[in-house]
Structures are given as C-alpha cells and as structure tokens.
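So this first bit is one chain, no partners, the form predicted alone, shown in structure tokens.
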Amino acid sequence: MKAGILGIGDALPPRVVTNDDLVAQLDTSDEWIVRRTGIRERRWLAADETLADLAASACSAALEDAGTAASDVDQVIVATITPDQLTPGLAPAVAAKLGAESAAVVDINAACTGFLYGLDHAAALVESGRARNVLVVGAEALSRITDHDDRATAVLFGDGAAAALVGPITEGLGIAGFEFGHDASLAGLLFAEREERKLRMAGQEVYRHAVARMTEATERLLARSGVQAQDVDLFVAHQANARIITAVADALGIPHERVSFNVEWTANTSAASIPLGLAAAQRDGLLKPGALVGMVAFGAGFVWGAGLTSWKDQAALSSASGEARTSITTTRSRQ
C-alpha cells in the first residue's frame, strides 16, 4: 500500500508584526532586514491565544481539503518545539479540539525538520496498515522563545501552523522517500536552554551548514530516487531565510520560479514552515495533482532532512504521468 498527501491546511495568528514595528526597539531598518533575510512581516500569537487552537484550525482545514471527518483520523502527529506547556504535549489537545476521539496522539521534536519526520512516520503507518488516516501538523509559537532585544535574531521568527492529512492512495508515486542526517557536535550553534528559554544562534555558521546540508541531502535523495532536479515541479525548502533558500536552489539547479518563497510574510516558523509553504502553493495554483514536490529542512540539533512526494495523486488525471513516476524507488535513508 502506498501513502500520499490527501489534504493540506494552514492557520496564522491574526496579529501582524511588520519590520517597521521592530525598527525603533532594535536600532535597525526595514531595508536591512529585507536585504539580510527577505522577511517583511511575521505573525505572533497574543498572550491569550494558544498554539493548540492554531494547530487544530490548521488540521480542520486539512481535513476539509481532503473531505475526511475527524472521527476517521487514526493518529495525530504534532511537530513542535513550542508546546503550550512543558507537559502534556500539544497533540492531545489538538485531537480533542478536532473531535478525533479515537486517534492516537504524539508530539515529536526535530526542530525545523520536524514536519518531514512526521510525514515519514505517517507514511510508514499507512504503508504498514497500522493506520489509515494520519494528521501531521507543524505548529510553532517561536515568538514565545525569541529574545526580542537581540537585534540578530528578534526579526527572524514567527508563529503559525499547517497540517497535512496522509492516507492510502491507489495510483501514482505518493510519499516516495526521505534522506535524514544529524550532527550533535554542532548543537551549540543553535539552541534554547530550559532555564532561559530563548533561542540563541550563531547566524553565519548556521547559514553555512544549512546551505551545505540541505543541498547534500536533496542531491542524495534525488540520485537514489532516479530523479533529476529539473523533474521537480515545486521545491519547498524550510523558510528560514530567503538567502538560504536561494543558495540551495541555485546549487541544485532549480529555477526560482519552481521554488516556494513565503518567508517574506511568515518569517521562520520552524516545523510549520514547509507545510505553510505547501498550503500557500496550492492556494496560489502552483500545485496541481500529480506534481512532483521536493522538500528540505535544516534546524537545531543539527538535524536535517529532504523528502520527495507527488501531490494528491488520487486526483491526477494523467495516467501517463503517474506511470512514469511510479518507477522512482521508494526508500528511506538515514546517515
């Protein structure tokens, strides 16, 4: 049995924080922020808003997009580093708000790569027959662990949630494979301590490693899958920084018109970044059924990963496209 993405949905807090809102406090400028990061605004949760509500809204939208009832969800996987409480995790509250009373629930923490790990777990559950419908949601409230007085990082992070429903498909490629890696020796370059609870980052070093590892992981996955970069219809990289996304796309030879860019309006939303990009691309008409999608992320740990999937195969009209892409090897690899 193959697993594929059946639906996508997203949710952003109503509060918009522009660069101009931060300029006076941080002694910076809109021009400097845009030039260095590509970010113009971000969304932040208010003090009385919960991440669980935001994540549940994204899941509801994904279920509606897929035409599936919450009662049919077998498992809810939440990728986050910023749950509303230290414990319990976010997943039980999200499932309860959805009315997914019979679902198994679990949080995973792989920082910015969390959504890809969630997709990998969900695909394995569906492929093995242990579950039929699995919700994977990336949800973050990074504004709550940002040092808002640190000029180097205060402009970078935003809040948001987006979810994908993973289920069985009868034709097409589906969720094809992943390439994961990690290097704990460099964990001190991007972290948040339990006591201080503020993100700390060595920006230039993180930039260098992010570009190298994201490029390498994507190249390995494409080579193992028998796919050329030009075969990828849409490339969705973790939206940490526009310069990183551009550098990785250029290294892979992927034209910018095939690359998802929404960091301008969302900033870095960690585990929510890739699914937010997928949801935006579908809304903008950039994702058609059967499209081949490459995904890649890099984050704290260091942990990184790349994934390859086709988009909503069950709705694809072209059998020829489906037959061509089923030749791609379905594999998973970890370093």
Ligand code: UT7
The other form holds:
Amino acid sequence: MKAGILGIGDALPPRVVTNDDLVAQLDTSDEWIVRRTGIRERRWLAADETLADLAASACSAALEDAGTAASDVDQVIVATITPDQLTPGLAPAVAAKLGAESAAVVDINAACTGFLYGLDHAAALVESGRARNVLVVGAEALSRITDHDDRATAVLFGDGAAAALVGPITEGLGIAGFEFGHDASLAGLLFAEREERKLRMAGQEVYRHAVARMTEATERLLARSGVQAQDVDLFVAHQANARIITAVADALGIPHERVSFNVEWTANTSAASIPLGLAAAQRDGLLKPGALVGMVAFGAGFVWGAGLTSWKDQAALSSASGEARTSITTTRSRQ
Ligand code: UT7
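With the form predicted alone in hand, show me what the form predicted together with this ligand looks like.
Time for the whole complex; same chain goes first.
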C-alpha cells in the first residue's frame, strides 16, 4: 500500500507585524530586511492565543480539504519546538479540539525539519497498515522564543501552523522518500537554552551550511529516485531566507517560477514553513493533483532533510478531466 497527501490546511494568527512595525523598536530598516531576507511581514500570536488552537485550526482545514471526518483520524503528529507548555506537548490538545477522540497523539522535535520527519513517520504508519489516516501538523510560536531586542534575529521569525492529512492511495507516486542528515558538532550555531529560552544563531555560518546541506540532500534524493530537477513541478524549501532558497534552487537548476517564496508573508516559522508553503501554493491554484513536489529543510541540530511526493493522486484519479501536472507559473502567495 502507498501513502499520499490527501489534504492540506493552514492557519495564521490575525496579528500582522510589518517590517515598519519593527523599525519603530529596533535599529533596522524595511530596506535591509527585504534585501537580506525577502521578509516583508510576519504573524505573531497574542498573549491570550494558544498554539494548540492554531494547530487545531490548520488540522480542521486539512480534514475539510480531504473530505475526511476527525473521527477517522488514527494519529496526530505535531512537529514543533514551541509547545504552549514544557509538557504536555500539543498533540493531545489538538486531537481533543478536533474531536479526534480515538487518535494516537505525539509531538516530535526536529526543529525546521520536523514536518518532513512527521510526513515520513505518517507514510510509514499508513504503508505498514498500522494506521489509515494520519494528520501531520507543523506548528510554531517562534515569537515566544525570540529576543525582540536583538536586531540580528528579531526580524526573522514568525508564528503559524499548517497540516497535511496522509492516507492510503491506490495510484500515483505518493510520499516517495526522504534523505535525512544531521551534524551535532555544529549545534552551537543555532540553539535556544532551556533557561534563557531565546533563539541564538550565527547567521552567516548557518546560511552557508543551509545552502550546502539542502542542495546535497536534494541532489541525493533526486538521484536515488531517478528524478531530474526539471521534472519537479513545485520546490518548497524551508522558508528562512529568500536568498537561501534562491541559492539552493539555482544550484539544483530549478527555475524560480517553480519555487515557493512564501517567506515574504510568514517569515521563518520553523516546522510550519514547508506546509505553509504547500497550502499557499494550493490556494493559488499552483499545485494541481498529480504534481511532483520537492521539499527540503535545514535547522537546529543541525538536522536537515529532503522529501519527494506527488500531490493528491486520489483527487487526480477522481477528477473528471483527469488533468495532471498543470505547469506552475508563479508561487508567491499571501493568505
Ligand atoms: O531556520 C533555521 C535556518 N536559518 C537560516 O537558514 C538563517 C541563515 N542566515 C541568514 O539568513 C542570514 O545570515 C541573516 C538574515 C540572519 C543575516 O544576513 P547576513 O547577510 O548574513 O547579515 P550579517 O549577519 O552578515 O550582517 C551584515 C550586517 C552587519 O553589520 P556590519 O557588521 O556589516 O556593520 C549586521 O550588524 O548587517 C547588520 N544587521 C542588520 N542591519 C539592519 C544584522 N541584522 C540587521 C538588521 N537590520 N535587522
């Protein structure tokens, strides 16, 4: 049995924080932030909002997109580094809010690569027959672990959640495979200490490693899968910096019009960034059933990974026209 993505959904907090809002408090400028990162705005949770509610909204949207009831969900996997409390994790509350009463629940932490690990685990559960419908949600409240007085990091991070429903498919490639790697010797370049609870990053060094590792991982995965870079219909790299995404796409030879650049509106949302990019692309009509999607992430650990999946093959099967792989023209999106 193969596993595939059946539905996608996202949720962003209502509060928009623009670059100009930050200029009022920091020695920075809209010009610098846009030129060095591509970021124009980000969303932040309010003090009385919970990440569990945001994650549950994203999951509801994914279930609605798939036409699946919450009662049919067998497992909820939440990828996050910022749960509302140290313990419990988010997954029990998310399942309860959804009404997924009989679901197994688990949080995983692989920083920015968390959503790809969640997809891999979900596909394994479905393919082995241990579960039928698995929700994977990347959810982050990075504003809660940001040093808002440090201009080097304060402008970079945002909050958000996005979810994919993974289930069995009868036709198509499905969730094809992953290439994961890690290097703990460089953990000191990107971390948050338990006591301080603030993200600290050696930006330039992380940048260099991010480009190299994401490029290598994607190259290995494509070679192993017998796929050429030009066959990829949409490439969704971790949305940390538009310059990093561009550098990786250029190294791989993927044209920019097939690359997601959602970072402009979300900033860096760690585990939520790839599914937010997928949801935005579908909303913009850029991800048609049957499309081939490449994904790649890099973050704290260092932990990185690349993944390859086809998009909603079941929907392609049931569509009257049978049209698949519609070409992608642009991937900029604002929710
Ligand atoms: O999600 C996990 C993975 N994370 C990443 O992949 C992020 C990787 N790193 C980056 O994206 C970039 O390194 C940053 C966006 C963090 C920084 O961009 P950069 O081009 O590497 O800038 P820099 O750190 O080399 O700083 C260049 C200059 C410095 O000034 P001087 O020393 O040249 O006078 C900084 O002090 O820019 C200054 N600077 C700023 N200026 C205005 C740093 N932050 C700001 C700011 N506004 N917000």
